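Next comes just one chain, in structure tokens: the form predicted alone.
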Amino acid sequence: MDTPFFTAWFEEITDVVAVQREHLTELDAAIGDADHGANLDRGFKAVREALAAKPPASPGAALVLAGSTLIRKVGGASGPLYGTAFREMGKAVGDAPEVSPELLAEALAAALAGVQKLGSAEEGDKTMVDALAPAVRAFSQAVRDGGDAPEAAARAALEGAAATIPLTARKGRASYLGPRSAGHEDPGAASTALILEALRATGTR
């Protein structure tokens, strides 16, 4: 996976977030500030512009630029969390001109670690970690088994997001609702699943 692959991944993310903007906002309206879709839409469009304005020289540079842009452009919790995830991926990849599945597995694990450190969230807290953690495990397992790692990660993330519906939120604004947060899919987990699906879609182009 070379630099154009990662640029294409961000193009795919930007497109799918734009399409799903209202859905993400509806999810966030139930247990949050009703701005998750709008924030991510604005953020990833800014990422697209940043990558076009200053084409990165390596996959790691693309990931770091995307992460830094999200941190700078997106308010609330999603900007820092997604920004940290992509920045940590970029740092894990380093200056490598191409990223192997094994290295991408390490980068995704670094993203998860960064998100958990920043948000102090664990699986079961009803956050993006509930989609990202199983996706990271599935990706790594598929790499070891010689399977389709992006497909496995996308499926695990989607299942993880759906599994947040019955949970009571223990982190973030949704936690203020207590038991009333149950019965709603976490918007961060839903958007994480979209990002992992975009990775899968990019690999099949």
Given for the second form:
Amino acid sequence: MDTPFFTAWFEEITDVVAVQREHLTELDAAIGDADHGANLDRGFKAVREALAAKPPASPGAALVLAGSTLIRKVGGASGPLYGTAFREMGKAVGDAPEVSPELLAEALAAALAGVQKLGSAEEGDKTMVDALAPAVRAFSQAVRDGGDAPEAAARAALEGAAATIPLTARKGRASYLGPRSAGHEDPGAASTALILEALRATGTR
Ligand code: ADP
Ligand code: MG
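Right, and the form predicted in complex with adenosine-5'-diphosphate (ADP) of this protein, after the form predicted alone?
And the full complex, kicking off with our chain again.
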């Protein structure tokens, strides 16, 4: 996977987030403050502009630029968390001109570690970690088994996001609701599933 691949991934994320903006906002309206769709739409449109204005020289540079842009443009919890995720991915791939599936598996693990270091959420806390952690495991497992890693990760993220529905939130704004947060899908887990579905779509188009 080369620099154009990562630029295409961000294009795909920007498109899918724009399409799903209202859905993400509805999820956040139920257990948060109804800004998750707007936050990510604004953030990834800014990422697209930043990548076009200053075409990155490597996959790592694309990922770091995307992450820094999200941190700068998105207020709220998700900007720093996703920003850190992409920055950590970028640092993990370094200045490699091509990212192998094995290196992408490492980079995804670094993204998860960055999110957990910043937000200190564990699986089961009803956050994006509930989609990202199983996706990272599925990606690595598929790389080891010679399977379709993006496909496996996208499916695991979707299942992880759906599995947040019955959970009570222990991190983020939704945790203020206590048990009343149960019965709703976590918006950040839903957007993480979109981001991994975009990775799958980029790999196959
Ligand atoms: P805000 O909560 O500030 O309005 P967003 O609505 O953009 O920000 O994002 C909310 C999402 O951020 C949540 O659905 C959850 O997935 C994620 N999130 C919040 N706090 C944390 C945390 N400490 N660790 C991991 N993810 C978190
Ligand atoms: Mg919100």
